[in-house]
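Have a look below at one chain only, the form predicted alone, in structure tokens format.
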Amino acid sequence: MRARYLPVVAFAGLVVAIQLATHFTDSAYHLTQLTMTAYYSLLIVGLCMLIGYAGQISLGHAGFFAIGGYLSAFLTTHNLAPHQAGALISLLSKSGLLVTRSDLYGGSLLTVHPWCACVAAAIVTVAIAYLVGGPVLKLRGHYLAMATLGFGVIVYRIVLGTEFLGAADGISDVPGFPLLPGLEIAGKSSLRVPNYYVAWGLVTLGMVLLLNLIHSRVGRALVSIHGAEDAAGAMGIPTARYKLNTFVLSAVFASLAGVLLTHYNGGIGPSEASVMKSVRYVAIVAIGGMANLWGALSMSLVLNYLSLRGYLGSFDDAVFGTILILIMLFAPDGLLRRHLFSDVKRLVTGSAADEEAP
């Protein structure tokens, strides 16, 4: 138990150290990209759980990210004032589920409260994930990859071509996500440091949840499914149910990341649902180690930050595509695979023993 949470404490210390470093070097502007990186990392660790432990590939998680982001953006920006005379809108308003705010031009808007929009996004994501995952997860290998890719393409084309979702322009003027009085998830410079800690705090909580899941009976079942699904089924493990529930859980992680990042950025565009986004997420999980949550999180922190800072330039998608190809060819278990350190230790001790042998 102690060994399980020691990396969590170390990671929390790293988060604090990074913030202090930006403070003393007068480079707090880096926290903006680091906060965005945190929300993408929330998706990454959920996807790592699905790929690395349940053994199910998904090239459509950008679609779940977009579902959460777009639904929350639409509900919190669509003006319901013209319909407030209706019984339903009036009831929602009296229940505190609707809020009144000003738009960019000083006008009054009656919209869904961000918390309600977040809950709605999670519920819709769960429903869609069950509908999609039920038939899709019966497939294996490249058939599963193509099916999830098809789902991602469908979501991308819908958000790109739907007028009330902003089409190619996306949705803007999304309000901040209120947490406490004076604290909200928003891109304001005055809230840069609190937002940084909120984002990485959520990632840390997500890691604790997944680590506990991995070390539970469910986690052991998932490992057995990944290792030999037919044998796991023969042992009485409900493989279909475990795979589907893990798929839904990872989809909720992606949707929540989409909701929070949309409120932080104040908008969302169709590029968030693109196929290359899904390829990027899979590439990060692959290089971090298919069954290594900490490795996937580390690579997400580094690679997403470099991408958001623009260090990869116009070759951003090409870099991630190249990384995925190289990892699949030369290190299919990832550079930071789960048993990397024990393998290195065994190699070193084995070499030492060979040298001492006569």
Contents of the next structure:
Amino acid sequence: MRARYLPVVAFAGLVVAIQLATHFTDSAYHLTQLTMTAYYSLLIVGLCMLIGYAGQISLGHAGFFAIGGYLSAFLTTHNLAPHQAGALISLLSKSGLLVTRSDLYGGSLLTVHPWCACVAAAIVTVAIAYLVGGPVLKLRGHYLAMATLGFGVIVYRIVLGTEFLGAADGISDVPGFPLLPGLEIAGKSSLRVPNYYVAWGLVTLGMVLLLNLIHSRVGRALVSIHGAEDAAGAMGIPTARYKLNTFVLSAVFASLAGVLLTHYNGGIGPSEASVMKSVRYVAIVAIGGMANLWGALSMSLVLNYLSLRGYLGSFDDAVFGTILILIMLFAPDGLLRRHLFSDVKRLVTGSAADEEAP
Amino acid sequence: MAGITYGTIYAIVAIGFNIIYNTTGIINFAQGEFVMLGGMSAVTFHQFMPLPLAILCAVIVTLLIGAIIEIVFIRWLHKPSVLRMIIITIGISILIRESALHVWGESVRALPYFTGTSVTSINLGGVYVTPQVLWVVGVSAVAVAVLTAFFNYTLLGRQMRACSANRDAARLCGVNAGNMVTLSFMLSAAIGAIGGCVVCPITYVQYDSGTPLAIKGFTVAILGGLGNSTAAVGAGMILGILESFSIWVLPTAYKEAISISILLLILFVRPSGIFGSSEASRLKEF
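How about the form predicted together with the partner chain, since we already have the form predicted alone?
First the chain shown before, then all remaining chains and molecules of the complex.
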């Protein structure tokens, strides 16, 4: 086994250890927030890939999260029964893409199957990400930050102002996401433990994927783009294409996180699309050390959990703002940057500081 | 007329952006918060003192906050990267907003109309406007004129421009570049606060009203060409009027989405702004 996967194993061990700890201390209710944390973490590792490795900031990732979540929520709750006579609907129905289920009041609902909704959400996200990413990623610095922020605000305003997306109330009564017979992604307390493992299993899968990507030719190309884009271009790296593909990849991560969390929570509201959420994701990536997937993941675990459990109270946003400023002022490479240990060693031994490799 | 009122306030925010950008090359994402702070503190001061004095105090308070921000967060950073500055100023804007939430709560506030009431109107060649609109336009026009005069005819203003043109050269000539940056933050906070005071009888003010203003102010700054304050006024009017016309076509809820779409469009098509030259912007560092 290569050294790259050792942390993965350690991480899986940690996940199991947390579950066992909550089991023996009789505090299994913590698992609900931990499962939600897992889905946010999925978004954050994807964003870490974009910010840390490709060097492109995005202040609009809550937008992609919301696109996934809202699409899936809308498709799986919108009743198609009145349009059943239509050719398209009956075609979809015959090909098994629709499901019939009963709603809260016993009436029957004809909706899109969650799996199809998920695939649709992913496809739409890819399309939007290519559409937005193409021109946006030509920008740099302030312009890039503002453009992605603008994208996030547009998504927020649209979900807030659109009647069939529930306006300020969002969409509720979203059904569970069936995985296997008897196992679905839903917030039922009987399924708490399996859901916890499913969620963190997905995060682990995502991590393995990204770790492999980083250590491949593509990953090295991305690091060189981050270091010096012009130089990377001169070396024959198709910088624009690599940046765009990373952007789309991280958007898909965000969108899938949105889909799954929406099914887990049984609903989604416009606050998921707000700018503050995007800023929070960037803050977590920054604390984790920008180009450090494990750092981002561990910080996401800690901070999202604290915030979801409500330990930060009404100072929630202020805490993230403060963290953001402090990190950027005193440790712009992040708290858990990759050369932390060697830096500490160098400080202790007192040898002259030489230039860090990026 | 609503278009012109909003356009003026966007232009004021854009000018605030430009002042700081010109001396430091930083886009201060907390610019909208200065407007909010100006309006909020003016409302608070107005409870104990007459209106003109309250506005003066509000401007001074905001100006001091601007100075403190620069001294605490910006001054001692040595050649910070753009990404770092973006994140720091975003963090500052969150901090200001959250502090405002804890100090003032979530309630919406407003100053009284400076002259007359909300129903008074003045006939301007067939168009009826409330006097407050005239106040907004008038005060903003004076502010822009004073700023232009300041930058062109006073020693201090020229020193600030020298810093923006070439910092090292300015320093060699004996200009204290650090103080100029502090001064630019103070000026930009003050003009934001003035804007916040004059406009808040019409638009009201709340702890989170800064962010949308910052985004639209940035749109206007880009539209006019970053760093060009005279063009920003024209661009502000264009955006304000476009926005008020968009209500006829689309629901009000999408108003903000419209102006941001304009921002994205401008960024994609002509990042130097409609009044700027693309040659010059290529030389600038973003």
